[in-house]
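In the form predicted on its own, a lone chain appears below as structure tokens.
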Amino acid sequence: MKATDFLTIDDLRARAKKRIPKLAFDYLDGGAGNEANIARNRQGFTDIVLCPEYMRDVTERNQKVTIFGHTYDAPIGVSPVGLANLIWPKVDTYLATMARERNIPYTLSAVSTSSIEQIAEIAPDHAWFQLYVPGQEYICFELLKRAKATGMNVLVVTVDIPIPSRRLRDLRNDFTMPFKMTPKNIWDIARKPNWALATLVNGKPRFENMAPYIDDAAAGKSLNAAQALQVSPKLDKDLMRRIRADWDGPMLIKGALSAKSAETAKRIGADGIIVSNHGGRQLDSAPSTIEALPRVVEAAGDGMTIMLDSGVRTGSDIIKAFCLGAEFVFSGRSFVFGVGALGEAGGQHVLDMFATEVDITLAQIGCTTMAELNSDYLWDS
């Protein structure tokens, strides 16, 4: 099958589901509780209607966006995805390479299956670092030291995991790392020969960044390590201020959904916020990010850069977010679905789809640049 046979992210998701073992696919695709928040993210975008304006010259259109002094060629970047190389081997390096070649940001998860040093070498000017703050505080500052040493400039601090969430798909699958080799799992992996061969060649995934600190991470017992290394119920304002003081470049807070959280982020000295509900993976009754966005924008005021992720699947989603005040947008699952469906070329295809849909939508609503977008382009119902 050709990449052009896949016209939507849902098309790619369906193809990826056929190529990836169920335990790994469900780990990526699933959410917290009854997964209502995943559905709410999509419904939130669907409920917003754009207002087209015609009789305008839209011959020349440009979707470049400048963030923290870097002008990117598209208004979307890659969100952090932990344990990505489990979903498809070399996802991290494929997407980091794509980000460098296509001039968009790639956000490396602290619990990625590729190291800070490896990704910084691949995409030195495009790699951002996403930090989870583990209960063992010293690990946090060790990771910051390593990220700074590689020249990574933008820090993304995820704040929405005080304790592990309850993800029912993983519980029903009895998901562990390494996989339990039950007859059911053996049969499932045998029916996914491309994944099995690629995993055999590249080796079992482990949390490369955490291996120096946690024996389980070094041994590849990734699920247990992940839960321990992503969670801190003690992540308060004082700790955030110390992280801020330790990082020289732009620092973003990822996971803020309310006006109060936005105000706190501003007080601790953050340069911006990524409005996010972790892709619906933490709290099934949380608001969609697109409905939370205007509150965060208003509370943050001038001087903070506001971005968004969670639920973004089309170019029109990106346009809607910009109309409501976002200055950049990210997606994680979309790009990983692309690699799961098409291999190395999948990330490029996803970005092509987003860029094409953004361009078409700009023309259809009578707009020529991302900077022009505002609430005037939303249908007032």
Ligand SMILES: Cc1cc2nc3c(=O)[nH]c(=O)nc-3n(C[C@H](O)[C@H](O)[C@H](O)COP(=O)(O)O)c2cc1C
Second form
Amino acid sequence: MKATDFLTIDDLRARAKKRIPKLAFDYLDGGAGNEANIARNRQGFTDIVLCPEYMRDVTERNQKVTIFGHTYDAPIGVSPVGLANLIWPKVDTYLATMARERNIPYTLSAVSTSSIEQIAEIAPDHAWFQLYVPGQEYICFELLKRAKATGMNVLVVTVDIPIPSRRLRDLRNDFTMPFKMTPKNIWDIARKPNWALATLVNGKPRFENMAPYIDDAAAGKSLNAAQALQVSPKLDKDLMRRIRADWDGPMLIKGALSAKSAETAKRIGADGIIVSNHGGRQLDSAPSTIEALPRVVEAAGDGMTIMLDSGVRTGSDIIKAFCLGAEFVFSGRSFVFGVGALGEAGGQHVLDMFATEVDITLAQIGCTTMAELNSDYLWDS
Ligand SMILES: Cc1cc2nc3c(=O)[nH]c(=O)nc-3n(C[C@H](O)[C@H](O)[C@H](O)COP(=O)(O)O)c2cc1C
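Structure of the form predicted in complex with this ligand, please, following the form predicted on its own?
Next comes the full complex, this chain leading.
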């Protein structure tokens, strides 16, 4: 099958599901609780209707967006995805390479399966670093030091994992690292020969960034160790201020959904916010990000750069987010579904789809640039 046979992210998801063991696919696809927040994220976009304007010259269009002094070629980037190489070997490096070639941002997860240094070498001008603030503070400041040393410029601090959520699919699959070789899991892997072969060739995924901080027994072998490195019930404003003081470049807070959190982010000295609910993986009863966005934009006021992820699956989702005040958009699963379905070419194909749809939607509503988008193009405004 050719990449062009896959016309939507859902097409790619269906193909990825056939190629990835259930355990790993469910880790990627699933969310917290009964996954109501995943559904709500999608519904939020569907419920918004655009208002087209015609009789305008839209011959010359571009979708470039400038963020923190860098002009990107598309309004979408790659969200951080931890443990990605378990889903498909080399996802991290494939997507970082794609981001460099196509001039979009790639966000490296703190609990990635490629190291800060590897990714900075692949995409020196396009890699952003996402920080989790683990219980042991020194790890957080060590990671910052390493990210700075590589020249990574933009820091994304994720604040929405005070404690782990209950992801029922993972619990039902008894998901731990490495796989428990139960008869069920052996059968699962045996039925996905492409994945099994690729994993054999590339080696077992490890938490590369964290390797120096946990002993070999824990590094890459225990999902619980990874959780311990992600989770931080003590993350408060004081610690956030110290992180702010330690980082010279732009700092974004990922996971703020309310006006109050936006005000806090501003007081801490963040340069922006990624409105995110972790793709429905944390608080099952959280709002969709597209419904939270206007409150955050209003509370943040001037001087903060507001971005969004969670549930973005089409170019018109991106346009809707911009109409409501977002200045950039990200997706996590879309790009990983692409690689799961098509291998290395998958990331490029996902970006092609988003970019084509953004271009078509811009023209359809009578705009030629992303900067023109505002609430006038929303039916209900
Ligand atoms: C498998 C998986 C792993 C993730 N790992 C991280 C992570 O390490 N750090 C983080 O800040 N967010 C993580 N996220 C959340 C994403 O960065 C992003 O917020 C989310 O995927 C956006 O929703 P979408 O997948 O619907 O586009 C993860 C998401 C998924 C699906």
